[in-house]
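Okay, so here's just one chain, in structure tokens, the form predicted on its own.
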Amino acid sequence: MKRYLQIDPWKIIEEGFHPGYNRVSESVFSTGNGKFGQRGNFEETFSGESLQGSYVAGVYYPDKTRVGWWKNGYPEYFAKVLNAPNWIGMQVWVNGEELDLAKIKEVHSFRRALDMQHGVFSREMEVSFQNGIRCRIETNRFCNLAETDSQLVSYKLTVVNSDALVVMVPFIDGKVLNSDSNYENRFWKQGVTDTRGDDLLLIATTKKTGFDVGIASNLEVVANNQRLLPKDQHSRKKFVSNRYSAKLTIGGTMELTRKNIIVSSLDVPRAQMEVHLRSRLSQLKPIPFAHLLEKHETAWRKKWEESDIVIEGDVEAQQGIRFNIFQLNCTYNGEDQRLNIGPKGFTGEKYGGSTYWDTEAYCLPFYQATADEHVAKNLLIYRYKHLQKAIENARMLGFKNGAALYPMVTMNGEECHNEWEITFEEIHRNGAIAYAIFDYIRYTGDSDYLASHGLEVLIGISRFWRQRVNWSEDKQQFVMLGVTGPNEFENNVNNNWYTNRLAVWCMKYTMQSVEWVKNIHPTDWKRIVANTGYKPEEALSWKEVVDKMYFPFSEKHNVFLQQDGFLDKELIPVAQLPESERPIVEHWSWDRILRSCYIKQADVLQGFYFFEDEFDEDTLRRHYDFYEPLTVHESSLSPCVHSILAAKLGDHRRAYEFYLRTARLDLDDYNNDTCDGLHITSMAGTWMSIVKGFAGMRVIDNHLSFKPFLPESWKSFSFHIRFRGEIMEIQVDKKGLTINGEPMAVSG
């Protein structure tokens, strides 16, 4: 855990320079507009340990995937999100030396910080030079939230100390590689490059994909409050870039004013990208920067007013709130049905695809309750629109009939995950897709969805689970064979319990919803029954396994097992284990991780959360109290489940203890991985925490329930929910709890 990060309620400030810690703080620092992102990269050049990173939504490249064999129905490629042409860069010189973090004489003072409230990075340093010149340096950027396709960047030098010529060279370089690129292949292609006085404009184009992501920066250079012209011009090859220089006095300042406009072919079309480049950056270049940041703020004031909760008393849990939806708000906007969320969103490469099931999961209760519902609707369509590819990746596994195998990792509806027991084995994501169709509808009342595109994915599902289950003889019960739960240390097992349950609410909730769309939407039926060929006897298969499927069970300690195997494990409770020897999973081996008892994430657990109107809080308590100690938390995405269950089981303090850790794990590194980009997915669970723990928000009988608690040391919390076109404004403190401004009975 790395605790350099001030506490404060609205900003991420780094005071002091950590060189070893810069990758983390580059990932911390990152900023988006849903559109395309950046990480906390310097604007000028760093030979330090870094990850330069710039992405756009929705562009990426089908790498080879790498095995030693090959089996029928595995990915071709595995799908990399990409490093984007550097549309920052610039190079800095005084009196001919370059300004490098990595290399300079003496860092005076360093300070950057990340305004959440108002979406600004900035950075602020005072620095010596080698020869002596001692310089201060300013910088604010932003990705714009107002007009999602432009970027700007404020730079001012300031020579401190002594006269001295200063030399800028803004650039915009296509020479970009992946971290994880393969002999350090390159993923662009040459396309065009130009510059016209002060603007620079590039284009590349993907490898094998044919994506086109065209920059064009405008760039205000000032000095002795004189505008500067360009000294020199360079176009070539994946690369652009103009040279201003002049002889700055003791505290005479040069600045860089930089606009970008960064679009892909997914919104403009390759014939005319130069054309729409250079009208936008007309457009632009004549609203001051000033004006620029005023929308940009006001965009974010309203993002804030939608989705912001409020803790008093503890500001150490408030950053980490607002941090985490800070960074969900800078990765998806829902604007688009053809994006989706990424595990690490703009801020890395790590896991390479755009979608995992964390967006089912996670993801859609945050926006579906602080944005409009066409924010979570599109995040459904999305997968809707790859219902087509589901049935071919299901058929290239041998699956018939219109069954549906949605992919673990994708970015065009097709299975580009290159881990086999993820690839063929983690099947729950069928699952997940299916629960979010359920909780969309109960939480929204959009129940004409199922009719007008959910039922089709229902039962595409459905016939999946059907076909993916086999008959017991030895048991005379329906048994699901080799899969992988959420549980990723342990793979390969039989009767995975969650994936069981998944299964049979699936099927169940399919032949509801097949009577429901019949009935109510008669005209929509003929369309499902004719799309999918469905037929009756279907219902009545599902329906068998409903009532025989087996799940394991143990009558010595009265809970599920998570899978068959479970309990010929050595059950050695994670108390127990040397701090040395944690995470696991950077100090043990892999078969002895999957020989232990030790749970990488909430599996049962996550089953509970899902369904917990099927039990009773006795029996959550006694599979809780049986799991609990059993789990490492090595996935982001576990300590949230965790927090909510200990809640409703009124273990408050523990509660509290997982709501920090999700809350915090990129701010404190947890996991010693926020260098690799961080945990956006599990984000939205940080939000889940403090709304369906703290508060105790569910939907009943069609209507928002709350019972809440509040964490010993705060004095009160209060959000925004939207439900069923209603906004209320929810607060708890030591009173109880308030729903716009009216005191109210608590259940419970």
Ligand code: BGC
Second form
Amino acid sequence: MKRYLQIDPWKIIEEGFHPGYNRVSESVFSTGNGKFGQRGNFEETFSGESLQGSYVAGVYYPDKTRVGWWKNGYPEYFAKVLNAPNWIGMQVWVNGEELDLAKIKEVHSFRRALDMQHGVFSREMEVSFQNGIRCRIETNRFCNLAETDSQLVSYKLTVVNSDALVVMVPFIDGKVLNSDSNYENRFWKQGVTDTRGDDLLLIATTKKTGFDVGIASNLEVVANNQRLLPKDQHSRKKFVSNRYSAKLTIGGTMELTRKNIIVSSLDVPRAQMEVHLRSRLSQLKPIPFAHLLEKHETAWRKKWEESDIVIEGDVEAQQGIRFNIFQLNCTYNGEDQRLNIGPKGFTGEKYGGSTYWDTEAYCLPFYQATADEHVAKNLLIYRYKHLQKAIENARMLGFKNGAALYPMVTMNGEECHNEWEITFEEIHRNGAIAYAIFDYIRYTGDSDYLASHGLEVLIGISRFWRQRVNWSEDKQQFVMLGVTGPNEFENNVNNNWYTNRLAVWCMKYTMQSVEWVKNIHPTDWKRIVANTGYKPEEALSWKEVVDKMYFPFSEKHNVFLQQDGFLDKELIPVAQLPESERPIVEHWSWDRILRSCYIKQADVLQGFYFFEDEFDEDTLRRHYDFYEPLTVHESSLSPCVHSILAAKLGDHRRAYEFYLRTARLDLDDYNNDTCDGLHITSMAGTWMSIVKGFAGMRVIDNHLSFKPFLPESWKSFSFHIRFRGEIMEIQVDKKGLTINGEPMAVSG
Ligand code: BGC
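Moving from the form predicted on its own, what structure would you give for the form predicted in complex with beta-D-glucopyranose (BGC)?
The complete assembly is shown below, putting the previous chain first.
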């Protein structure tokens, strides 16, 4: 755990430069606006430890797969979110010496801060160069939330102790590399570069996928109260820059205001991109920075009105949850059905920026409850639009008749993950996508979604499950062989309880939905039958599986077993593992992990979380008491589910402990991996721990219901929730729960 960032309810502050943690800070100080985002890099050169990262939503590269041994069905590529051209970069020279914090003589003061309330990242520092000149630098930048194709940077340099010649060379640099490129290939082709007066322009095109990213920067540089003209303009291969210089007298300042327009060919066709960039830039140019900032802040104010959680009595917790909410809002805005939520958002390259089951299982509830209905709906439509690709994906694996297997990892609907145990076996993701349809309708009441989109997806998914199970003569039941459950510390298991349960639930839900759509929306039903070729016998064969599915069960422990043979393992509780061997993924061989009883993340308990209405509290308790002690929680997605279940069982201490494991996961770098980027999808889980765990919020019969408790160290907590068009404020304090200030009776 690292504790070098200051505690503050609305700000993240690094006081004093911590070069050893710079990559961690760069992740933590990331900002974004749903369309693009970037790490908290310095604008000027930094030759120390750094991952320069700017990312544009939906722009990826199909990197050639690296696998030891090819297997039929493996995808050809592993998609990578692309590290985009550097659009904030600049060189700064003072009396001929370049500003580079790794080489500077002395850093007198340094402060890097993220103001989450207003969505502004800033830096203030005072440094002495080797040549003895002392300067103060003040920067501010934001990814505009009000106009999501723009970004603003202000960079001010003051010479403190002497006269000096200051040179600023702002640039756009397309010669970027992805740090996770498999073969160190460059992913960008040469595009257009141009400088005109104070404007820079660069359009870069991705190799293979042919996406274009266009960036235009307007530069306004003022020194000694005078606007400077650019001296040297460079426009060469994948790089474009302007050079400004001025002689400053002691106390004098040079200030750059940079206005960037950033678009991709997802929104602007290539043929129009240059004209578009220039025209947008000329609209932006006359508007003062302060005015643009004000509109951006207003957009953030609205976001906070919809999604803030206020915790009284615990500033660390307050900062933690706000940081999570801030980053979730930076990652996805729900306006584009082609976009989704990568596990690292715009903050790093791990997981390739692709879509995982994390979206449906963990993120949907956050967006569903804190934004307009269309935001969550667009997440579902994203999968609806990929249905044909899911059918094709299943077909390549040998399934037929419109069976759909959604990919475990995707950018465009195609599978782009190639570890056999995940690609072929971790099929529970299909169920999470079906569950999300149910969850969305339960929350929003938008049951028409079934008729317009949902049912076609459900039919495809149920067809897959039907073909994936087989009849066991021995058991006289249906079984599902060779799967990987959410617990990735076990592969190729038979009858993973969670996956079997999910499959049966999907088929039941599809059967009910078929009847409902047939009766209520006969016209849509005709279209669905025409599109899917659905036949009534299919429901009969699903019913057969629903009635005769096998679920591994232990009479002795009176619990469902995670999979066949689970009890053959040595069941030694995690508490007896030496601390020095944890996390086991870093200390044990994979072979040892696979043979052990240790569970990476909620697996059986994930099913108890999804299908809680099907089990009474005693049953839940037995399963929780059996599985939690064997769980190492080595996925950041694990603690939130355990927190919610512990809260349900009235174990408030444990609920709070689990919450703490993810609430400040990145701020305190618990897992020593924040340098790779933030755990965006688990941030939504932290939100769920408070709303579904501590407040016990559920939707029952079209109404919100609560079963709250207050963590001991908190005075109160409150949050905004959007439910069926209404924004409500829920507050929990020692006296109980209020909705919009009115005390409410609570269930349970
Ligand atoms: C988890 C998966 C998850 C992935 C991306 C893995 O470590 O085990 O469940 O989908 O991370 O967050």
